[in-house]
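In structure tokens, one chain follows: the form predicted on its own.
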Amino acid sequence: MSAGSVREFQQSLADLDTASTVVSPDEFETELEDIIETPAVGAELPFDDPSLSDLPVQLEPSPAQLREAVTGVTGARMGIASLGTVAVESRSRGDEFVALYPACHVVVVRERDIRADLSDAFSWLRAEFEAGRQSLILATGPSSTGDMGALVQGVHGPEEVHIVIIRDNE
């Protein structure tokens, strides 16, 4: 994925009042530790490297830990640059609950997993479904609703979202 797509992704996220940070693989742990507010819960990232295991993040949290958590950390298997959308896989490791319950959701996505637009994303989704991965959550910005009139954030999910983009090794 090009640097232009990362810039477009960050602009789309900014338009949604969603913070983003671009880090190198070497900077990942330090930057993530600065972003998360404890207590934090998480689901191990859906790619081999990096890992959350050395960070102050409770993996495989209990229901009580989910209720008390300020931050939830998950990975995303795909981002859509033109929309600022991420695809969080719903796995038995609890990604969906970790993404939904804490007030702040921190999402980690690799640069190579950012697709330019919805057309590219659907091609990727087709391949994922054919590979048997059929449960993904497409999330765009903080949870919000206008059911009661004025737009309110954080009613059905996180009030704040921060996307961490890991640059590909050059």
Second form
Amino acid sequence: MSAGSVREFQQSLADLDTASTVVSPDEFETELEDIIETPAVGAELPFDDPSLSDLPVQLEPSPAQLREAVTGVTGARMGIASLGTVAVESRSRGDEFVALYPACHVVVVRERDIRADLSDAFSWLRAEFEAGRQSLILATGPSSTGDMGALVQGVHGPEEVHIVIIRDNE
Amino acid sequence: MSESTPTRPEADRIRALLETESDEIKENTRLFNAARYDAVEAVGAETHEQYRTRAREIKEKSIERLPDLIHRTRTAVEANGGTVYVADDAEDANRYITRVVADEGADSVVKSKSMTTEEIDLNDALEADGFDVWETDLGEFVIQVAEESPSHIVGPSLHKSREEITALFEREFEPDEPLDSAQKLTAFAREFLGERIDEADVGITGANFVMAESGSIALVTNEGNARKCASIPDTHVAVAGIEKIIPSIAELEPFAGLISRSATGQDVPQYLSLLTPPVDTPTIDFDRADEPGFGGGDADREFHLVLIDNGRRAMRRDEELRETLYCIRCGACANSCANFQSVGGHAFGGETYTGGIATGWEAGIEGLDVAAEFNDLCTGCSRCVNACPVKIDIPWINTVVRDRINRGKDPGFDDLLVDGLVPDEEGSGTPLRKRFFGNFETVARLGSATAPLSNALASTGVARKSMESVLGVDARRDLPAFERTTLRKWARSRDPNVEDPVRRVVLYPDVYTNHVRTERGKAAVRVLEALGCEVVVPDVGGSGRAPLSQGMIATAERKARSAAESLLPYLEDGYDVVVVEPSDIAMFRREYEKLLPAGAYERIDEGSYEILEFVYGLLENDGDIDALPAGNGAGIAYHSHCQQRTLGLESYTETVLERLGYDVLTSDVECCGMAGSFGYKSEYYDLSMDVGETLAEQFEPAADERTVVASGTSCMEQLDSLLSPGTRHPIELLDPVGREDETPNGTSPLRKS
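Okay, that one was the form predicted on its own. Can I see the form predicted together with the partner chain too?
Full assembly next; the chain just shown is listed first.
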């Protein structure tokens, strides 16, 4: 399994009309606060550190809050550099709802979790499946359709996706 | 006549579609098709090929061990807390699903796009029991509102323009604001369907893949509707054909890249959901809108996997139809099909499935009668063969089904007359017209023997009228004119004067080159001799292409055996077999694998070459290019041949012409639309011309400055009728003797008015 580069990941995201921001662990909270448009909902990140708890993000929201939110923040434990893909896990914290309802989906991914390509991603997926984590979405860019006569972004999922990459501490 | 379908209603139906749906279908399928070519190029042809090989292997093995995989799937899903139901047929499946919905006390159901539920008419069954059903894929939603059937496996509403959808929605929903843009339509549908999804008690999805080991499903979507349908209602029902099962997540990898690349030219879909239900996503309760924790719902998630047989187990036992089950429903066979691009799935499709592979599906699921309604729209051009991500030989499936349809027909009066006259192996019942085209070799032999009388006779109004009414040969088509002196006769009369030849060559006298287009055969002989080859034109019969394309497999097989018998001794003797007609080299290299014993096929496959491929080889091996006339920068508009392109042989012609100094413009249409006998058939004349129009549009602006050349006989006929007569085979440009009446670059085919 080889690691993917942040640069390539960002390039892939740019090709998908998807914004990305690279932050250091120290800057994470201030940068994220800038990115998040409120009202926002979130699912606590799937790694120990950092946390969304001090951010203006409603965790475990009510259905009404979910519908009103313009931003949804989730984490991803895997990104694919060559494709700009992130893995959103279907966890009991409701990542799937948070990722789907608001118009903007902000995804937090750590540099060390970026894989080079689809093949590396599948090595990771096989390990995940073996560990019993077997429900996740490989999401690439905003939701889109061509069914209404032209390409339109933002159908049943987000119209906009913003990936926040946390640099590894050297 | 014994053709059970009269040609006129079919011609009218096709004409109507050409006028109404064709523009949208063309634009959309060609976008998908071009995007697929680009995506394959971006990932690298070799890498793509490796994925295809791996995907094919996985599907072959999975179908082989299907009973075991069904068993494993059941075990895994049940261990996860879900339920598996294997339904024998549509009725069985619908009974089970409506019961699940009723047991939930549900009022409404939301669905994400699923061809399998289209196949079993699930919506009708649910609605009959009083449930509201909403399709959430926008394309499928349009079709539902319009009460139409899908016109494409991937894009069900591909035939509808934005303006038509606007008119439809404004009529049905009477919105306050006009829905006069794709954005507004999408926003409207999102809101409307969003409410339906939030209210629904049951979500029904398909499954692109089922993974037995973990009891997981994979769903491919771009809109996100499958994600919602699978997670928002408490109960999730996934419906899939039994053929969708693969062993585990490990086998999913090649398909994850292939499916979107083949379907829409995307590297990956927007969303590839890998779900092992019941998922951990909490249930959500919109009735308790202000309760934190998504309404604090404590309902249990419920999951049902409904695996559908509905004819598939019988297909699995059917040697010829089996590979249909490898299909991953990407629609690439439809997008790469010239006929489909013109008429779409409302002509080229059955009850549910559309495009080339639909013949296999509809024959297996609905029956031969449904497949018979559109099977003849496959011309065997083979452009779908390389497009298919799992390497299904789609033309072969169409041929096999055509053969079965032929044999299933009741013998009529005509057959009693014809049986004794034509040298074929077909049972009574094979339509007279198919036997006419299938036995074209016999027609050609008679035609040459009695030329020019045969040509004069065939072109009279009376003859054309009766050919149209009896054989369905369209009177608007020029008929091939037979040459009195066949190529073989001409060759016999000459002195081969090559001493110490570099190669010894059998020039295969295909039916057209031998009887009709003898000029290109003579040119081939002279070019080969100029490059130092000894050339013989032996007495070899037809390759079997003509009967094969009519679905007359037994006759094709007999022809193939006979041709092999004639050719093999030459090959053993060190001769190379060189072929002018691309559809015949395609027989030798592709279809003979199905028609001949392995050893004979391999020998012929290895030892046979397309004429320009062979010339290229000679030039590469010190052949003297100066022995051929130079192009001097003259312009060429070159149309290769569909089957030639599938074999990857187009580039040899381009390269040779360029080396000679020609300026070559090559067409990029999938097929010229003539496709052998297809364009001669009355009911397909308009379609054939419509397909050809695309080619004409590419060449017309250049036709004043460029000589139009084409490799295939039927392509030449088609170009002659679309532009001015005078289309030539590329080998004629290389002819050291040349035709006296014109110089290689002297013709200016102007468009026929």
